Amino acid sequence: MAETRPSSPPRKPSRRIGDPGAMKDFFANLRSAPQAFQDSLLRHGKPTSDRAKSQAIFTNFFLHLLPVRTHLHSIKAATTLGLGVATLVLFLLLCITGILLMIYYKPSIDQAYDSMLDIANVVPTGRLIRNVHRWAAHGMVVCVILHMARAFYTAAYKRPRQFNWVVGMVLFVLTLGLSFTGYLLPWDQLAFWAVTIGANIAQSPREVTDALGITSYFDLGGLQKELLLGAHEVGQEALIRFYVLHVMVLPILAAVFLGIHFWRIRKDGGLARPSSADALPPLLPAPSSPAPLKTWGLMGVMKGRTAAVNLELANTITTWPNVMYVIGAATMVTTLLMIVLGTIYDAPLKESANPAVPENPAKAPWYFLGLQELVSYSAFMGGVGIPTIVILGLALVPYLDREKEDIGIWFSGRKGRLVALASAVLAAVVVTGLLWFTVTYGWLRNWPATSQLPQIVITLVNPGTALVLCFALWSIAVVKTTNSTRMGAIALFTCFLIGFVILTYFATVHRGPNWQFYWSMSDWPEH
């Protein structure tokens, strides 16, 4: 049979030069240009059908990170508490307000503080923008921590989501880095001495190299401090370095990993949910015929004529516009909260940085205050050793806890809730007791019998390592008692979470000048 070729479309007759029809078409095209642009941008028409709703996701670069259909369980408030969306919104708020602040900010030690005064007192709405930026930074740290806790307690790190948990840990570190690098930019006393503390922590490995007598050959602490500050002290080089990290390097990395994080959520099957969430609704019984087990309708997202097709779409809704309403609501609530906080509470700004007049007490940002409490006993273990152990330990959780169990259930059921409660009580008693002991009796250097111990012993044997050892032993005991690595992971994570909260509170409220203990800030001696 001879091959038939499709006929080409008829050609329009060519027009002669000066033909008024060309100009008529030109003006008609000019009038319809806005509609033509809209049609080229939104090529699927209004999302009034399942097909158009799915195409709204397929053809949009930003929405393509979301699935075409979303499980009903994923949009319940109790599933995520809106923490993931809130974190993303806060990051975008930080980018927007940060760009506005960059217009007036001058990254120079001679002009940075004055530019902050201008932003607060001269630039229209400058004070509000800076306040929102500050509150969004704190809010992002809180939301990331809570989001990580939610994912952990619902076992959302289990296969196939192990890698995405690691990506989340990277985002957690980047969030802390963003907040810390931005802390120096106002160039006031609070910022200068907080970063000075951070620089000394970066130099803390020198405790170990000094004890081993190898600092002259291998000064890791000095190298870390110089990489952080670009010099030996906090000055112009540090300000420029922190500025570049804060406004360019870390935001770009955070945006890249956020994209990976959301993409992996989609590719790993959506948010973690229990098997009970996939139960068929009464109006959609399982097909009686064994075949076919799986078929697809158009694009795998629309209802078809066979029971297996509809089975695939059970308990799901189109992402556009249903999920977009939920995301929009969370966005508005988060933004409104930041504006309200920024209107009521001003971001702190103390006197201009003065290296000759140290702050007393000089405190790190609140999310590092728990570590600063441990640093007061050992700078290396409190500032480097223990954080490294915790971060690496959390990143390894998905690869150490491989028990096959139903995911998406808080604390993995009743047993997990009991383990978490017992671990929280144990951690509260141990941390509070250890703080009372150190305040009352001090530590090794304060005892005559051990005051001459080698520096390496003082560095490694401190309250921080005692807490980590106690928590680890408790976790091992839980694993042996329950015969479950998942229960052991819950125990260890809960201990570290409660320990972080108590240490942060203690260093915030009860540590005053010279890092002495006071019942309240009103008891601090007047200068």
Second form
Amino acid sequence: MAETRPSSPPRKPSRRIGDPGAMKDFFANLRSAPQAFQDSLLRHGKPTSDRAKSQAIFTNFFLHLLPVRTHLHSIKAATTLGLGVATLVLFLLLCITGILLMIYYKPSIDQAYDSMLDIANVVPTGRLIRNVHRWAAHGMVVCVILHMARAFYTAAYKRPRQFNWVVGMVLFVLTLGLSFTGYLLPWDQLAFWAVTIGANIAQSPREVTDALGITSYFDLGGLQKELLLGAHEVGQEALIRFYVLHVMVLPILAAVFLGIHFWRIRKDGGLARPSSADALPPLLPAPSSPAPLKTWGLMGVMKGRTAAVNLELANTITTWPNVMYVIGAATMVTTLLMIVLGTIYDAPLKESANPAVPENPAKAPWYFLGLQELVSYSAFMGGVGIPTIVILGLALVPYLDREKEDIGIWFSGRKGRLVALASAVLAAVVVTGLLWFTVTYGWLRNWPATSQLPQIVITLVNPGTALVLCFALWSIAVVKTTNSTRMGAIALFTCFLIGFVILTYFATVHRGPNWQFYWSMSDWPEH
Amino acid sequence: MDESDELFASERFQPPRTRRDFLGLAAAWSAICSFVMALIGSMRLPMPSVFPESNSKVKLGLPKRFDVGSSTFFPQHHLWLFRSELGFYALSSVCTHLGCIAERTADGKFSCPCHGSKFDERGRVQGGPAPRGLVWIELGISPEGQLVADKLKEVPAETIFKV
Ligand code: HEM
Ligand code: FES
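The structure above corresponds to the form predicted alone; please give the structure of the form predicted together with its partner chain next.
Then the entire complex follows, led off by the chain already shown.
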């Protein structure tokens, strides 16, 4: 006669239908859902201790590329001038504005130009977005060149950062590729003729194979042009190819190489810094954790006044929030600048492309105008030979100059500043002199004695060739007199930088219709 | 040589090569090779085998339309057609330097607006950066008797076409 109770009380109160408890929990959960979501997203509150600040960096997907502590030298304005971050911000701005433009842009030769007009005149905010895209593209080229120059002059390309310098060169080429492929998309006169010229520069190795008489077996130039254009002339095929490169291939490649670039910065031990930046402060900072209770045997054999505890903390600060402020400031300044530029200045758009009548002068984007000046003497050397020499030369710099001293110091000190100054003056004089000479007296084809020289000579003897030789000789002389490869590298880099600047300026301002010399654009003849 | 290089060069890092290693390596390398070959093979795709302009023949009109000694420009085709006592010849006005369109000046010579290349009446280089003379275009006759130029076919300079 066992008395059976309906049920023994369970360990946890189970709820039955109609019990208000679950509903209460539900509403309570609903009310606290934002907080709960935030907790699961951030996993910790506002960091206060150093340890929590470290956690804020390394538990975050976006921030974990940064170290948890950063060397004081790295966030000094004079170390980077913020140029790398500015380049990155411009790249991101370009991605955002680019995707927005893609919504309306149509990569077809019948519609591309009209869709540009729509974007500029009809699409809400279209004009601003297009302007920002254009100015950020120019800005990125400027910043990437300046960033390269800063990495060079602070000797940041040296061991262990040689490879990251090479990755940087890849990024440099990708940046130029992105700009060049974007240039065709508006399908206006400027775009059409600049890309026609660009594609024919790609074809110019044919000048050499023609001279050697091997074009019918090995036509590198023709192959390059056909790959680029998918045709013999710039047309629909070329537009699609440039579009695919511009919106897919090159941005993805750039993103991948950017990832490698940043990862390598960390693996190479942060930004380059002089050894003096690691000097220990006279007193070691108080240990941030409780002092060790035991001292280990190893410390007994260490030299110096004190056993060094927490040595790696000396001269560093937590990345959160100090570095975030610096990056945030660079981001805001760059973005603001682009929006202001985009509001004030409209990106140019000429008349629709007309394959029958060339734009006169047909000028490439400004960063290629220095090359276009050289190309106007002979296409292969100016457009392919010299750029290849320069890019390969730059990529080789860290492998040819391996002196270990003075890393992280601008110009590696006083001597380097003098060498840079001397080289800048020399390059300015030589380049200006040469341009004056060719404008006044012409070049090989203009002189009776040389006008009938074989084509291969005309192709190879470009004023640019003379410049490269002159710069190379000067750098060798510098290496000899200073007995330092670093000084030679500074001399060579400075010469090329100044040469690039002057040629670009000259072709932008002083070349007019028929590629003739004019003091200013107002002197151009009407046509 | 620095420390890390030495470490790698030292014997500690020389793995013994067993048969199993060999088979593994062979498998890995054949996989890599086939991927690379496949990649190279697919890179053939962007290289067109038929060009959009492959129908590059353009009709210029009946031969009797052109007087002896005349020269006619076809702007859409960048083409100059000449008739001399000996016959017809056609020059492409696409500059051999970088592809701008050379203009014919009053004296019958050609000059390019882009970087100032100069060519004489018969397309020979006179100055500027152009690496070679203007291209002489192949001429022919269509079934209905029209003059036809094939824009992508070059003939040796001074080739005269007789109707
Ligand atoms: C898409 C283009 C590029 C982006 C977005 C980029 C970004 C960055 C960033 C954010 C840094 C951290 C330091 C700083 O802000 O200056 C950096 C460092 C560095 N970059 Fe770049 N970079 C680019 C291209 C280049 C190029 C063209 C070179 C040189 C050929 C280069 C060489 C280096 C080197 C050597 C460092 C280490 C600097 C040091 O240790 O002091 N980068 N880059
Ligand atoms: S394209 Fe004719 S001179 Fe350059």
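Numbering follows the first chain given and starts at 1. Since the structure is predicted, the reported quantities are computational estimates derived from the model, not experimental observations. We call the rigid core whatever largest set of C-alpha positions still superposes within 1.5 Å between the two forms.
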After core superposition, I'd like to know whether R31 moves between these two forms (criterion: C-alpha shift of 2 angstroms or more). yes
